[in-house]
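Presented as structure tokens, the chain that follows is alone, the form predicted on its own.
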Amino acid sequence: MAIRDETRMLLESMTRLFQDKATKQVIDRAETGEFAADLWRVVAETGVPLAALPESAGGADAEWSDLYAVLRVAGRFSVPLPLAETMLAGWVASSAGLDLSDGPMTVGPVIGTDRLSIVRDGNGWMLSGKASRIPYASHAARTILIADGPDGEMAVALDGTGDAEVTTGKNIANESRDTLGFTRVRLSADAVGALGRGVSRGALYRRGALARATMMSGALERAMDMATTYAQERVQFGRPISKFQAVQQNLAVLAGQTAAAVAAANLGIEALGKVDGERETFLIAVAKARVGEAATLACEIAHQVHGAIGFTKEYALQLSTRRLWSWREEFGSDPEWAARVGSHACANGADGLWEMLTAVT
């Protein structure tokens, strides 16, 4: 995917943040419970989070290839924040006219079989249902759902959680996933909006699913560095253990793979909002299943490679490899996007097969 001069000085200032701001010591306290607020505001500064919205709802009208691009970065350095929720919740708002927050946001449902459904109650709305594993719920200052109303899906915006019964919980990389119950809860009627064009809950989603691909890209690339650079330092019998055949074959395996990965993702990105529906839910479906395969080989490499140190709490590769695991899950799992892709793969038949896989993005 070619980069736009544009796109490259983002990339270069958004590096620089997060290795200068996401230190190991800030994302060890955010794995506390801790919300990182101060890497938050210093974000929130660069106007990166809302920058894909008009600039009639004080956004930049910012390319989605380049906010994806900068979740990579986020995904490369373990950023503890709910960027790529506050992002997705900012398009749902925005297209039904709803108030924002420039405080963290998430946005849900982000399970596939949850839902959430508003009656009418009066001059407001009445919200019931349960939305799991919400990202970072419990610290966002504004919750955006999207729920079945009378007349199909609408947005619900949320201060905080609301009136909510919230489940705290929490992945394996220990980010606060919390889920939220609502039972006949009240809303005010300015609380919800009618979605605008192509967004909708499965447009959530599936930009979600992409989001976590991307993301997964850039710790795969993390820990493809971590793994080469200690194979190169650590000395084992006289000489460093990249020279050993056995290592450079897996070493050669997870660079294979890292890049499999980063492609795929790219051709999502590529794909979103630029083919017809199938076409691009296809091509996301490839991307999350294919990062998937690749964070499962790439992690078990990784570790083989650093021995029992890579799995200290000390030393950094953890942070990559358990936001692999977790991330896999999330926004639907590989089984799940794989069956799309072989979904799609038989709808065309036999015949299509070559098109579909050749097709120009």
The other form holds:
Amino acid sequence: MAIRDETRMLLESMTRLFQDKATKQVIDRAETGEFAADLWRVVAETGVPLAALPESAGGADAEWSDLYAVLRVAGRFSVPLPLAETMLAGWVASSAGLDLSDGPMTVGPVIGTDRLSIVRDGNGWMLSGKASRIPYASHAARTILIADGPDGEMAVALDGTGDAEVTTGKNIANESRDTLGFTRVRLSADAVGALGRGVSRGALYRRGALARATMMSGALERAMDMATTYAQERVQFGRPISKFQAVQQNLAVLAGQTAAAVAAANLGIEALGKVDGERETFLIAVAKARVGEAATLACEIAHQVHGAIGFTKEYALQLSTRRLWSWREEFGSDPEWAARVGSHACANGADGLWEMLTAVT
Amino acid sequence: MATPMFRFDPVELPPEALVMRAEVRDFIKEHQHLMGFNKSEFNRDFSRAMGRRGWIGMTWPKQYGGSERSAFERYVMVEEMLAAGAPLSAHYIADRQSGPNILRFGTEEQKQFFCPKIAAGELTFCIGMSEPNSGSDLASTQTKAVKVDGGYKINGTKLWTSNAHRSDYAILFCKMSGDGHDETDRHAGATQFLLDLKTPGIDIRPVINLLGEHHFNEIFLTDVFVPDNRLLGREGNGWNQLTSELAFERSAPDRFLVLFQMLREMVRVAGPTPDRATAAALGKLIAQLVTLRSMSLSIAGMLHEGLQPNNESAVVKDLGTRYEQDIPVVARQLFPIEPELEAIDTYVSMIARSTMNAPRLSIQGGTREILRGIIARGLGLR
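Can you swap the form predicted on its own for the form predicted together with the partner chain?
What follows is the whole complex; the chain from before opens it.
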């Protein structure tokens, strides 16, 4: 399928932007806990974070497939921003008619077992429960949450983190992952809205998983590029180590896993919104499971090829590999999603397996 | 990024491919008694029946017996047949690589003589590449052709030739002798012939594999005469032609669908509500399969556009054989049972067969190491 011209232009300009602005210094500083505000400003100016929204809501009616393609580029450059989270927060909030922010936003719950609930309280609402490991919550201008209401799931918008009790935390890439606790927190009526069609806690979890899978496919491309380039520069025994068959064979495996990860993430992206919910869920599960598997194998090889230098803070490989090790667990690990794939196949039955696999394409 | 990335752009199957899928499924239902993991893979009647439907040489020009269908229709037809365990061996090599190579390099007379017969399911081809001392290193072929009056005289030995004992022709790879080619150039003098296996001087002997079955053969060639009109392509162009033939061989979906029925039986044994660990192990395999299929379809798309995705084909074969070799490993972890080839229980015989067959997968059609060498070359490392 030919890539559209406008998609290519978008990806080229975002690649340039991240290349210039998401430097190792910027990422290193963000990892100390200081939000990359300057980087956020230039990214926000492109309009990409809210581009999926309708024009009436300040967006550009952009295709989600294009935005996911941008997330792959962001993953390639280890961009230390809640870009996916802002996109998803905008999606949830606008569907519920809630006010957005043009600052960084975040969204939750991101853990499958976390539950929030709201009950009526006079003219407003009262929010209780816990949302663990919310990305960049302590830096967010808005937090958009999905809570169980009296008549089903509702969207909740908080300025910052509202009156949540915040326990800061981070993943092993030092990206902020904060836990928000709510004990009968009062909300005004206009902070809560009914979810639009197709938006739910489950759908958010799936789109989050696909976002991580897509970002991982980009990070894998970067790790593979670094390992391949390094192997051709590093000389030992009088020749570049890329000339040794043992190294070549490892790099070939790395290239195969990377290609598989990109293909798997694309499967999920292609399924978004185009086919029925069950099929979308299945293909996103395939994507997160397969990309996670690739990440585990690929990180091992990328480090092995680099030798000791790849194990240093100074050298940039770890920016990608620590993110891969973090992201493979976020929005559900690869074993969790693989179990969903397997359960779905088993429930569907052995004799329907082939029909299921070939149902759409 | 500096490194070349292998591209597998997503492909959406065109409507005619979906029509094809329905037709093939009906055909499979009609021939259900011939399908299955433990049935004979070689059935000339079945090949003829497929030929009557126009499903051999599907993408070839009509003037040479083809149906001028798209690469996607062929892909769908092949994957349906493979997943069902259809007996394809009597025509598969000819359909996949011999026919396309004849169409690409053959003379007009050769195209008209061979291709319609292949498409009708009347002509079985085998491969003629490996030798006792020339396996992965095919350029070291010791089989020699000498120009004689009206043709060539060939001497040598071919080995590991699947189905030679029931094939009509082989595409024989060898080297010219006494033609004055540059002996320091390992690819010089390489030549391919369309070898009629009934020619005097050919002795085909079985090599029984470790399952106790007769697929492999050793072919002894003693002063075998091949007429001028059965030279394929040009003298000395054999290496180039062989590379093209291998690209056809490596890009097909048979590299990851041979054990599909085993995966299906594992889902059956797991039952409708497996525990989490079982579901995750099966799901991991299924996620690999779905991804492989998407990558393979993407290759069909590239072939459709006239590209030569040799690196991408090597990637899919390498990942595909790993996946297929994992199937019996996962099976014995999830549902351990003592394997027995002749068992009545389908799962028990499948685990026996797939365990014993596993080593073959990463050897045939290019060993794992050779494929990874091709990928490394594609990355610019060699």
